[in-house]
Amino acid sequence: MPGGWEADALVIFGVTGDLAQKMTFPALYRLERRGLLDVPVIGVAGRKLTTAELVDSARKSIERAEGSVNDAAFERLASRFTYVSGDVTSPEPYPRIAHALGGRRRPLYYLAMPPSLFAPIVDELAAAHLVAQARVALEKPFGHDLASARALNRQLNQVLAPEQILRVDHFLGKEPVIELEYLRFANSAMAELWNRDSVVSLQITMAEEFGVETRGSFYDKVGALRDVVQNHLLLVLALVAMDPPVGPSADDLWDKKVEVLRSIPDASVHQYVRGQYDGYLQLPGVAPGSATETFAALRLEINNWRWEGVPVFIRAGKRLPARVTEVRLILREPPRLNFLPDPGQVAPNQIVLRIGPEPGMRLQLSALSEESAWRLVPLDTIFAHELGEPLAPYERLLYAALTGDDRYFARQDAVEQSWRIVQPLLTYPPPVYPYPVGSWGPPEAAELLAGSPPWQQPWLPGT
């Protein structure tokens, strides 16, 4: 597909689920009051609706999104909308899209269903002769494993370029993991020391402090490890290790994260362990014994020039202390100090990026105090006070898709390293360790960081 790409008409498939209601209604909201939605929006879903109670359904999840809503915004944003219902894996509903398109001939199907429904729906599309000029956006997971990744990509293409794919996940697009990358590479003082000749090793955290509550039959074939390891984590990685881009594309960006996911060997189920927390077994929809893990913390190398010899600690889980993602770099120790009064080893400093809730940079630094101790000084600046409010994920997303920008996408190398990465895990998987509400997960965890420095508490909000 040539560059320049954009869309005339915008078809949602999946318009009445909990993402609709909760991420895309609210995100074309705040396109449309920005001025930045000018096409029309098609919903598609099973539903037997009119589109006028598609309408009403969509200022109500906007209203619990943002508090209120300006009227005017959202009768431009009604106006756009059409609905056309059906069984989107029969041929029933497909001319009825087509005479909604009206003759457009560049639309974006954005497909927020399951994975099973991607390559029926695509079929479908094509088999009605709705896609030579289209582009179509598929929400993660983009398979369950290595194997089912790569056979989805091959019915796709199929049917579809490679290049009319574009792989959703909603990581992507937070402000903080995008401004990783002009922070490494416009400012000097990061870039010296970003590579194993400064960092002892990296950590990487996402704590939930709510569980899998109603998901559970969701949830329970999923676990931690595919639900946000092998998507969000590795590809945030990928971009906190790659080398500087060598051109503005799409490709030249991904070229450089793939790269990264290339020098990662396999992981090994030595280095580890998967928790499941205290009551978890008597959630609705959870397998009788489930050995499904609501915890995963794991070690990884990368086996490259800048990063050799720089352990890399990545876990997740739900029911921790906190609501927290950040990424951690811990600098090596300086040298014993001789020359003061207390001589003892200074902390290493760090480099914290969280990610959210509300995204900053840390710098950790060490100072003498009155008393002749040491003490750590934070250095911290919050993205919103400084750069302003940032677009919210999804708007970015919907945004960039409409628009023909593809930085925001994953694509499918990086898709396969990283199931590749984590497959052996899957395959072998380890025992499952409880771990208590409240907790950092199960104590096996900090055994990964033998020989490193240890799981370091997490910045939170106003701390």
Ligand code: BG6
The other form holds:
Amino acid sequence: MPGGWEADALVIFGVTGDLAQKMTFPALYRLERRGLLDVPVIGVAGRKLTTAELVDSARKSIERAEGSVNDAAFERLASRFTYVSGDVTSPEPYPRIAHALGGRRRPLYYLAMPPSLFAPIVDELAAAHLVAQARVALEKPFGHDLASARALNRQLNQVLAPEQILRVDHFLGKEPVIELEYLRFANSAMAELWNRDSVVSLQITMAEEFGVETRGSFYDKVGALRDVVQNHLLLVLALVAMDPPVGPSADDLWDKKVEVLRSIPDASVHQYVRGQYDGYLQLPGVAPGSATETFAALRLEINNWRWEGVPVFIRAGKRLPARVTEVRLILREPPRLNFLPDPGQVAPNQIVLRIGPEPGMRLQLSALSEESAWRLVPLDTIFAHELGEPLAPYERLLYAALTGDDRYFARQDAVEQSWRIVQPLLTYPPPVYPYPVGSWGPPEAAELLAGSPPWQQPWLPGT
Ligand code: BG6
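Structure of the form predicted in complex with the named molecule, please, following the form predicted on its own?
Full assembly next; the chain just shown is listed first.
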């Protein structure tokens, strides 16, 4: 829901870095192709490059991402580019950035930079009088614990009003994540089931079959809990568990999400299992004897009227058997089927939202087979078949950021609440258990679910 602000320029800090090359350029190109881009693009980085060289590297990264490039669309995009090189932590390049802006007063500054540079860059922009009507988009991580997230917010708030800060978490740009709000509230069949009367537990799985590979020196300081649970998965949980927003604004939506996060008590170290895949310690950049987790599983509670007594189980890990991210609601068992000659207990229904790959929804039913025994019958929908190809997350987020649509950007209180929830696990990390590559993590993760249905095999594409 655009809030009246619209960018008149896009300034990308860190334009020669990995993120800009892999995500930002292809997203800009797709927007250009669809006729949705109409601002100049100013790239800023330390390397000495000409604008022509920047255009050249943009073309290469777009070719890599898209397979082929439409020349006319690329030419239009290329004609928007200017490059400014310099040390962004000093005042030196800012007059040149101002010159490139040519009097435009509502730039979107996109910081594809390490978080340690967020505050220094924003301070320099302010000193150069370039932020009054601007907005600043920041890529996660927003801090590395609760104290540093608060400190970062305090620093940014010295120069920027809260609505000028857009915190980018690419999960919030994923179509199935956005779809959740609609599926839940536009369908009474879902809305009626979505509470403690019908649901016995909630499982969220984010499995990746690849490992840390060349990201050892980054990942070893982070671990699975900080990398994907504190941000992506807790924000997904907030959307799964929230009450309906009262209006269409970003604040209406975030008020409801934050209410859920506030209802979640601090996580307990006794309900947290950490794992590390065999071979992780041999990766370049990983500290000798490192105890960083590549797998995290935890149990949370939501203490509100809708969810009290329904445990939430979250697991995320690298080098697991498959790549799949899903949310699963396990419903109550029905009473025994006394009308059958042999009344057995049938399996409970489950609702699965697959966030990726191949986003979709599955309703797992029970039906009677020819052999007079019940069988699980899946009712599946694949969103791309029904709803068309979605926008890529970065395309959606960049467009939203440029057009003043704040709904997809994490609000400060949501970020602080999610750090608050996981903080005890960071302060008192339990031991890390090894697990074999290609397994579902250490067996200890199963113990978290004592008294609830066990971890379910995720719904994989094609099954
Ligand atoms: C990133 C994490 O934020 O999300 C990565 O740093 C992870 O470790 C990635 O692999 C997963 O994103 P996606 O969109 O591929 O599921």
